[in-house]
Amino acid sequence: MILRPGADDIRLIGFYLGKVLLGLGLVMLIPAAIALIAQEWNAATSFVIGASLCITVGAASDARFHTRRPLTWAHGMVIVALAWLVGAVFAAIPMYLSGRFTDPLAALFEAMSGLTTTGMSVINDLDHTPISEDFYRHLLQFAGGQGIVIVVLSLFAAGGARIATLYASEARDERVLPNFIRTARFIFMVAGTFLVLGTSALFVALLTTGFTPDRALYHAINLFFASFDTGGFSVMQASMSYYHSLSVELIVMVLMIAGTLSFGLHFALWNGDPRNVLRHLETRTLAVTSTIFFAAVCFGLLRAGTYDSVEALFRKGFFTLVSAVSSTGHQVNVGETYLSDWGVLAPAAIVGAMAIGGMASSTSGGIKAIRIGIAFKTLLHDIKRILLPESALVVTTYHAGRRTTLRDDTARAATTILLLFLVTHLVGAMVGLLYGEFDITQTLFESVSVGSNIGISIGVVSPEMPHGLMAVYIAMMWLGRLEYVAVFALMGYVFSLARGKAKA
């Protein structure tokens, strides 16, 4: 018998939800003030009242509900849902109110985009949007990519078993130090870092490209947040076709890369343990799959005519495989070019690379290589199995962070994972094609990419797109950032209080 959930239940779900309101209207204050000195008057006073409708509801819901309760399991699983889903809600406010989307859904897919760093874009004339709006879209980015549960919790410094709960819930699956809070706060020193040294690099590469200081300056800080956060939102229509520079092109390809490493190989990194690195089964996973389908791309791309240079190959192929891989979604070819000139087996590379994405517990999406190493680790395993005597003793280890033993349940929820995402790629794909719009290659792509959270578009997403594809690829963008399990966990509590049996 499921068992209601009870007030005390609901008064901790509450309280937590106010917490992450209150940071996400702090947030909001940023592009509010950026507004204010460039005299973006309607931009601030959208801001504004944005900051202030999260700031009440999340003091009020602070007051209402305070408890000292600890979570549950459960209890993490539904506010981390519940905390994408409606932080995305208020997180459009601001956005629907620019005046730049069609209606509240269009803000709502652009905010979900920028929260699960999809990048996927509905935003009308982008390239004259006002610079406090654009920063805003990029700086969801950074939040979304660090998680948003998790800066808010770290910045009112909730207790460290408080925040293991949520961290595991945001479909975190490494802690890189013994305490929770000092593992949130390590993630925010690398991305520091790279913020610093990234947005250094970038401003230096943009004013040789001509760029004046204070435009070098913020197209650098915003190109950080889309690369390093695996984001991929645009300052410009064009993406990276913009810039024209091959300088830029390489300091994006190493913050795609550094955005795509799990937080617990960049602690490796900075402790001095390369060799950690090197044998982690993620790394060794990924390195394989993009060496084929890299080498996929190049063939597929030379048979089609489409390139036949060396330089032309790397800054096209390559830089798409790089973005497809880290799930960022920077795009130096228009959308519509994959179909047209790619030929077929280099697109099928790049759904290929979108679907599995980069490394757990980073800010990239996708079904994630730990699972792809795993599924094939458990088919040798149980190929081994079938060849060897039946009284031999098959055991199969794996390097994650550690020497483990790859166990049934293991093996088993990597599978599951791994078939959700794929079953929802073919579901998005479906409900495209009953639009009569657009092909299986369009559709499928799109879905790939979108489900993925990837946000490199073959030209399906768009402020035209109907209505109910858009409200579909915004459940699957939640679905792929929480990778279902948080989801599935809220579809339970609801269940719950609307069957289950009351506690006494």
Contents of the next structure:
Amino acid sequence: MILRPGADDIRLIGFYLGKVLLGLGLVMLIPAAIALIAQEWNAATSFVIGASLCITVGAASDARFHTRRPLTWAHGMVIVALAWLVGAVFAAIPMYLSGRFTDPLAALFEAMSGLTTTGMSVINDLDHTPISEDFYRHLLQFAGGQGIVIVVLSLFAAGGARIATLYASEARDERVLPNFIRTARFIFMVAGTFLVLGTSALFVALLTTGFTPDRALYHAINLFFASFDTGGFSVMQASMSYYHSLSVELIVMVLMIAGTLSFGLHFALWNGDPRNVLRHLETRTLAVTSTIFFAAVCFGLLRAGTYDSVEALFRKGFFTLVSAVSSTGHQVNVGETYLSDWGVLAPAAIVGAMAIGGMASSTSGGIKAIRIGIAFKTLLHDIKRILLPESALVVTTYHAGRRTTLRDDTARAATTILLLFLVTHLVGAMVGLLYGEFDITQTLFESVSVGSNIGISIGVVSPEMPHGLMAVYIAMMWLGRLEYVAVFALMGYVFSLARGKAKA
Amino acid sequence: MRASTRRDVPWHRRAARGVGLALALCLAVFAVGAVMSVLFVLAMG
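Now show me the form predicted in complex with the partner chain, since the one above was the form predicted on its own.
Expanding to the full complex; the earlier chain stays at the top.
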């Protein structure tokens, strides 16, 4: 029997959503200030309108629905699912007002792509976009990468227990520190440290390529947001190939790898415990899968005659693999060349790397290495059970921060999400085929890239793409970022509103 | 991880240690990529 949510439940959800919108409104004030300084009056107007709407609605919700009721798991799931959706809708407002997008759906696509750190773009004429608008796109990746929910609530809310529910809902289930607010602040400390160091390194590298100091700083900051938060939005249409710089590519790869490390592993490194990193199931899974995929990329590229030098293999093939594994989406080639020039095997390996993605509890997307590792451990466990006598007790363990016994519910949860990702990728590919404009290699590549929040595009995503496909991709980005559970909880909540029995 | 480790070490030294180890990990990853590239070019080039 499903109980219908009551007025108190709706009030609680509205209260926390209000806080999220308040935070988003404050985020919009940053590009608004930049627009005023740069005298980009149209952009400034758009951001002021957007920020005003967010702050007004957020403050009204906060005041109207104020409550001290504790959050339950269900509330947390619903709030997180709605936060990403409502956040994307409000984040799209200044984008649509800018005139850079063909229609509201395209603006929503871009906003969802930024907040989910996917990095697919449907903006018109990116190379001539005002700096405040371009900066806003990258800032959304930073906000989304660090978790809009955690950002707002660690700053505004009081009481760790309520934050804990939302933290786990947002597909980050690793407790780095016992106190969730301290965990959120540690995440920001790591991000802040890499922001200073990474931006400085990129600034110097861009100066050496001939950039003027102001342009170098602007590109460095945006490249940092796109790389460390594994977002993948680019400042220029040509993405990474615009810079023609090995040093920039190396620094960006360092930031992408740093971004794909889980915050638990960052914590281990900060405490001088690298053995914890090397023993971790995710590290080992990624090491094995990435090695296999890169071997396939090298073999495929050499066989197809695309590249024949070590430098080209490293700067194109290895960079693209790191971009795919980290789910960043930076491209060193024009999208279509992945299918037209790379042969068959190398793009297929990239698709596999995109599907797996990076580590859990990081900004990366994809199925996540931990689930692949657990699925593999489950397979080994089942094989051992078959081979050993019936009376034998089979125990399988893995290292995830500490030695952990593989349990049936853990194995089931991992394989269920893995299956959901695969089904979504296939559905997205089939929807793409319905329009008759693309073939299966194109739609499958793009669907995996969107559904895993990667962002490497072979050209299906564009300002002129079909609206139905755009809507499907928006849903896929949302599902992928939340790893399904929170979205299904929201759907269950909506169903129970309609069909549930009223509480006594 | 020992609780005393966090309290005794200033945050900037922890940050330097964390970033340094992350950089070392990245260099190891690059080395593997470079070696694999060399091996494949030698084998198939």
